[in-house]
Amino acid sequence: MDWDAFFTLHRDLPREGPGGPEDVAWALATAGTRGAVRVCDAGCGPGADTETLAEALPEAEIEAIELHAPFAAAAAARCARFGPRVTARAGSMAELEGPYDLIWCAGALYFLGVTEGLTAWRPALAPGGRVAFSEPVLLGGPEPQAVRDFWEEYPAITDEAGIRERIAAAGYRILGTRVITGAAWEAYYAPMEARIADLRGGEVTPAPEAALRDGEREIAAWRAAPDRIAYLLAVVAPE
């Protein structure tokens, strides 16, 4: 991949994956964090998600890592209001300290893989920590060749039962889950779409045709089967 071009792309896009502050909401309660907690954003692209984490948690220590310096600059500039309570940095999500009471981390689990990481994330928790994550997940029975097509380059992809046997091969019980499809993905994909009319119409930095015409295809690949394209969004806690 042109890392590049695909960075060109995506600079300036409001969040780096589908999802809204309806499902995080839904994640603090199912894990009953709140008040004066401490948590991470891991792996948190420009800080769609912080922000959210942030306001909801107006007595919370939050820090997000971002392996790609610019989108924890981005994050760090859109939670500034919040004061020293939030911070941003560029990191590995790999290298956990804590402790955190949440790591929360949306569709970004899978660079780690769901076990390796969640295992790796255990002595980052503090007593009674939970981690709340999303991925890529098959809604079972016949598949559309269109979600076959999407999640090509993601051949570990399985449906909840294959989420749910990683989860416990690290010696975590789940709390609770949740789809996400359809209007979560829309909030992914159409600012993108605005982005990508942008660059072709020269009114910001140029970007390679071919960068421009792969998140075409990603966006068409979506629109062909939106109620089957779809995170599964969980809640865990170490045994």
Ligand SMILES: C[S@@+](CC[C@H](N)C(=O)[O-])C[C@H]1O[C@@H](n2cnc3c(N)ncnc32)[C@H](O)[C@@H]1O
Second form
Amino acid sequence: MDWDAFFTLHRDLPREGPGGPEDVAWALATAGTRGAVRVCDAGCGPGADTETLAEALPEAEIEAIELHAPFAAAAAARCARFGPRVTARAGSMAELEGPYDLIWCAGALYFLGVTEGLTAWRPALAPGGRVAFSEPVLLGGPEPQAVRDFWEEYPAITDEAGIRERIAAAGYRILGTRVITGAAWEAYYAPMEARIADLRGGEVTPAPEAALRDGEREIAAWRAAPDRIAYLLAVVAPE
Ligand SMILES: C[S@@+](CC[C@H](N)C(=O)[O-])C[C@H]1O[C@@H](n2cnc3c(N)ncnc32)[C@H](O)[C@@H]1O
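Output the form predicted in complex with the named molecule next; the form predicted alone has already been displayed.
Next comes the full complex, and the chain you just saw is listed first.
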């Protein structure tokens, strides 16, 4: 992966994976998270969900952590309007301190591994704390070629039963799950398509052609199987 090219394509996109405010709202309701809680947005990307969490939890203290410093800076700028109760910094979610009432992690836990990440986060959870995370999932039945193409760089992908096993292996129980397909993915890809068109039209600094083609291939694969390419959003708590 040419990361410079990847980030040229992804810079300034509103979010870095599928999911939206309705998914955050569902997770907060399922987790029972409300009031003056402490929340971590782990692997926050450019901070779309950090902003949603801050709006949904007006008394909460929210810390967003992101490995890629320009994304962390984008999240910090985006959340500046909330004042010091919302912070975003560059760092690794592998080393969370907490204690957090909720660790929210949209499309990033697979970098640590579901079992490994949940195990590492257990000491960072406050009593009664929860983790809400979204993870690539196979929906079962014969897989269209587009699904295989889409996930070819994530060979550890499994189905919902497999994700449940990985959660159980970390000693967590499941409070609820929800499949993310369709509109949330469209909302992720529409700005990326517009950015590819801008880059091709020379309106922004040209990106290497390979990165644009990678983006187009990814979007085309999703469009070929939009009801079969999915994330599973899970809300879990330590046993
Ligand atoms: C698919 S993106 C999702 C970003 C964001 N949650 C969103 O939905 O827009 C995954 C993010 O995880 C970040 N990431 C990967 N490993 C990380 C780590 N160890 N600590 C913090 N962030 C990490 C990546 O830089 C990337 O921004």
